[in-house]
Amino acid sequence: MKSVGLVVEYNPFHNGHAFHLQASKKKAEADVVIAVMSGNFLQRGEPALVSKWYRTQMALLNGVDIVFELPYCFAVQKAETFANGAVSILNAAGCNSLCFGSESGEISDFLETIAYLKDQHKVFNENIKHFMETGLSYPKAIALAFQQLPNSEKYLDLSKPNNILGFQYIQAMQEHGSTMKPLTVARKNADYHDEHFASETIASATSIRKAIFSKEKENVNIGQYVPGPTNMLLQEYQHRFGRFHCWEDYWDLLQYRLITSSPEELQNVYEIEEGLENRLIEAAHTSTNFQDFMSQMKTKRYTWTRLQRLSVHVLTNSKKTEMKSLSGNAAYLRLLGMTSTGKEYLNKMKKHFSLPLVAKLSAYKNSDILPDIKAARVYAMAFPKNIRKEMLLQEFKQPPIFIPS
């Protein structure tokens, strides 16, 4: 069975994702679609709109055959670490190819740019260091450092978010010596960060989330931008739990963590450096909500995304020693869900997997999975009190979701 791997968040699954999924399957001539999906906290340092279990159902009902969880120590990370974790999982699961969305849409752009940067490696790194010293953020420094290289306009635009991720996927594949074939599909209509609907059927996840949170006030309908199963599951989630998740649900917990921690304690939390611990404590004392807190913390050097990721790590009390020891390569394949086709693939291929397959959490004793459990329990704290106990236990009780093909 020929398989294609996708790296996803599906926050939520929308028509653009459906296009990417079907185009990837066609381009790879694949029988099976395997998705590596972030858990309850995402790469940009945000809680997922709905839980990983509901997003798994969205994926399976819309054409994915197997969903593996991208562990917390890779999911809430910069692009390089995020990509490395995802590639190590797809590699271990025996994927024949990896297909990602990009602004470029041409795989040759990525391969040529990677080869070019190997030749320009020393100058490129010197340029990055120079721009960082001027107080710019790391992503901005990379984009400007690349633009300073000779003939850079002939190569990939590394200021675009999906191009950056695709670049990191292929670099990770080369570093792993992966036999997976890299493929890319051009993004359709909506840019990654678009906050407004740009067409009649395709919209970014950002604009969809914004509409979901504002629809009570503005009577917005997202039905034309998401497949039927997504719309159904979103309605069910809101009816069952009374909410969709956003950072403000966790502000009280984050504020408590900050105002009860000493600067020395915060110095041990992943991504806190250069005296940020003192600014975090000061901002926590004077902020009334998460938006206010972020506005106080934001600088030219520290992007909104970087600060959100850092805040997630404070919320989950993720230590530098813990994160650095786990974020080399994935240690397991956590199965969240499968279709009949996916089950057939697993039965045929699992003996060839290079990592242990975890279907029942209680049977897996390795401590590497503890950050995922902790993150899921923190995520559960936003649920109403009458069902919080159930959600706190769900990591151990929930079997992989099965959807007949």
Contents of the next structure:
2 protein chains.
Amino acid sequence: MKSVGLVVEYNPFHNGHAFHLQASKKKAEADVVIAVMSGNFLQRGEPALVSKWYRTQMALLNGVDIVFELPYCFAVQKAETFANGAVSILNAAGCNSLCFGSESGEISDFLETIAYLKDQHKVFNENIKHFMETGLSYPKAIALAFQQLPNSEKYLDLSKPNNILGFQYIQAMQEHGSTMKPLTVARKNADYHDEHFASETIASATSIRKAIFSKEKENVNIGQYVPGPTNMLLQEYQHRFGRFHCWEDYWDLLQYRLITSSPEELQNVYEIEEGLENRLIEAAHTSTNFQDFMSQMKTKRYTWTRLQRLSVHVLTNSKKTEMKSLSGNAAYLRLLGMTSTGKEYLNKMKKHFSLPLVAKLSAYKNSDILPDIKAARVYAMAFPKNIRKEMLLQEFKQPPIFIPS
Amino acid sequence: MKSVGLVVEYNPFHNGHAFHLQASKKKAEADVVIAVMSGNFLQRGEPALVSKWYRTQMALLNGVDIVFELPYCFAVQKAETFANGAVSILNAAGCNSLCFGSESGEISDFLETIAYLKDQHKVFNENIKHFMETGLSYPKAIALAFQQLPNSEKYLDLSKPNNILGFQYIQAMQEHGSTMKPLTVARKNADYHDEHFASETIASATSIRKAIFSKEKENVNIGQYVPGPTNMLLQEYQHRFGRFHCWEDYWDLLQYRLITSSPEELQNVYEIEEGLENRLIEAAHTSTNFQDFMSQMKTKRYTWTRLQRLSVHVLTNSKKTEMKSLSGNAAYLRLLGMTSTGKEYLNKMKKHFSLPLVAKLSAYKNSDILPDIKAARVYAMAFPKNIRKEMLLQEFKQPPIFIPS
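One more: the block was the form predicted on its own; return the form predicted in complex with a further copy of the same chain.
Zooming out: every chain and molecule, the one shown earlier first.
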């Protein structure tokens, strides 16, 4: 069985994802689609709109055959670490190819840019350092450092978020000595961060989430931008739990954590550096909600995304020591769900997997999975008291979701 | 000016407190009444019904002239440490006497019992150890150990909570070499823990709180059990903040703290010992509210009160190291409020105080007051989001309350 790997968040699964999935499957000539998906907290440092179990269902009902969880220690990370974790999981699961969406759409662009940067790495790194010293954020410094290189305009546009991610995937594949074939398909219509609707059927996840949270006011029908199963599952979630998750749901907990932590304790939290601990505590005292808090924290040096990720680490009390020891290579393949086709693939291939397959949490005794469980439990704190207990225990009881193909 | 010291919680100030205050003032022939009062968390390990600022107003409007805060590191403690902190503060403030309410009402009972126990201390301590080893709680073990001593029936009844506290006050005074005169007045009608109304005008604070929290259902008028100013201030609090504080208001935060802490981190929290950390985490996963959590934690060995205190320390993230280093002797006199008479006393006497007088927090740079500020901020988390910020900053901005006599 020929397999293609996708790296996804599906927050939520929309028509653009469906397009990418089908195009990838076709391009890779694959029988099986394997997705590695972030858990309950995402790369941009946000809680997912709905839990990973619901997002797994969306994936399986829309053409994915196997969903593995991208562990917390890779998911809530900068592009490089995120890509490294995802690649190590798809690699371990024996994927034949990895196909990502990009603004470029041409895999040769990526391969040539990587070769070019290998040549130019000394100047490139000096440029990055220079721009960082002027107080710019890391992503901005990279884009500018690249632009300063001779003939850089002939290569990939590294100011585009999906080009950067794709670049990191291929770099990680080369570092892992992966045999996966790198593939890319051009993203359709919507820009990653778009907040407005530019097409009849395709919209970014950002604009869909925005519509969902302002639903009452604007009465936007998201049905035209998401497949039927997504729409159904979103409605079920709303009905069952009375909410979708956003940062404001966790503000009380973040504020409480910050006002009860000493600066010394906060220094142990991942990504906290350079006296940020004191600014975080101060901002917690003087903010009325998460938006307010973020506005107080924002400077030129720190991107909004980086500050949000750091806030997630404070919220989940994720320490530098554990995050650094876990974010090298993935240690397990946590199976969130599968279709009949996915099951067939697993049965055939699992003996060749280079990492343990975790289908039942109680059978996996390694402590390296604890951050994922903790993240799921913190996520569950947003559920109403009467059903929260069930959600806190779900991580241990929930078997992988199975959807017959 | 002759002064009498009282040790109080006023949760809330009721007619029994008013009786004790007047009787104490008379017995001590005092011109000034100085109260040392627990802050926002109390000896039984509970958040106070209303904040220390409102309870200070109640005290000043009902005959107290000066209110000092009993620091967190003494207030949320077993009787011995609680008494030690209170005595060291009244001592430092130059009180001429300390007057406590007791079931006995006879100071000679206390002095004779202490002398007797000095003689019997070896057997007494062995008895305590023996009963502790059978799995009983410390207070039960003390009461039984005392009963087993020869002729103990001629002495103080140490199974009564206020007798125990009084006993600890006098013992602390002796240890401090205090020149304060010990005095006691008999408590009127209500038992400390009474949950029912036994008199027309006197009820325990416990029964008053119970009535307040079940107000809608039972429509109890607490007006007959509390002085006018208390009733007025309670109504104002309810109107301004929409609530009175109880443990359930802090359940989300406690649960969150427990599910995000490692057992090793919890071992650093004050009063956590003997593998309790794992039981706490487990109970947090499987409880739906604080009452439920406490029921799961309760065993013969741990009193309800001790488990509640320990829960407060988890909630405020109070560490063994800081609590042990601070709970020896008081380090400052935090002035919460005063009347004109109180002000006159302070002006005359403050140069003789053996501890720094803290009226303005910003002028006191010592870190030993940080646990009190932290406790006030955790307490403030129960306020609605829109006014919480003001409350978080209040600890620094609030000057002592002044009520003209």
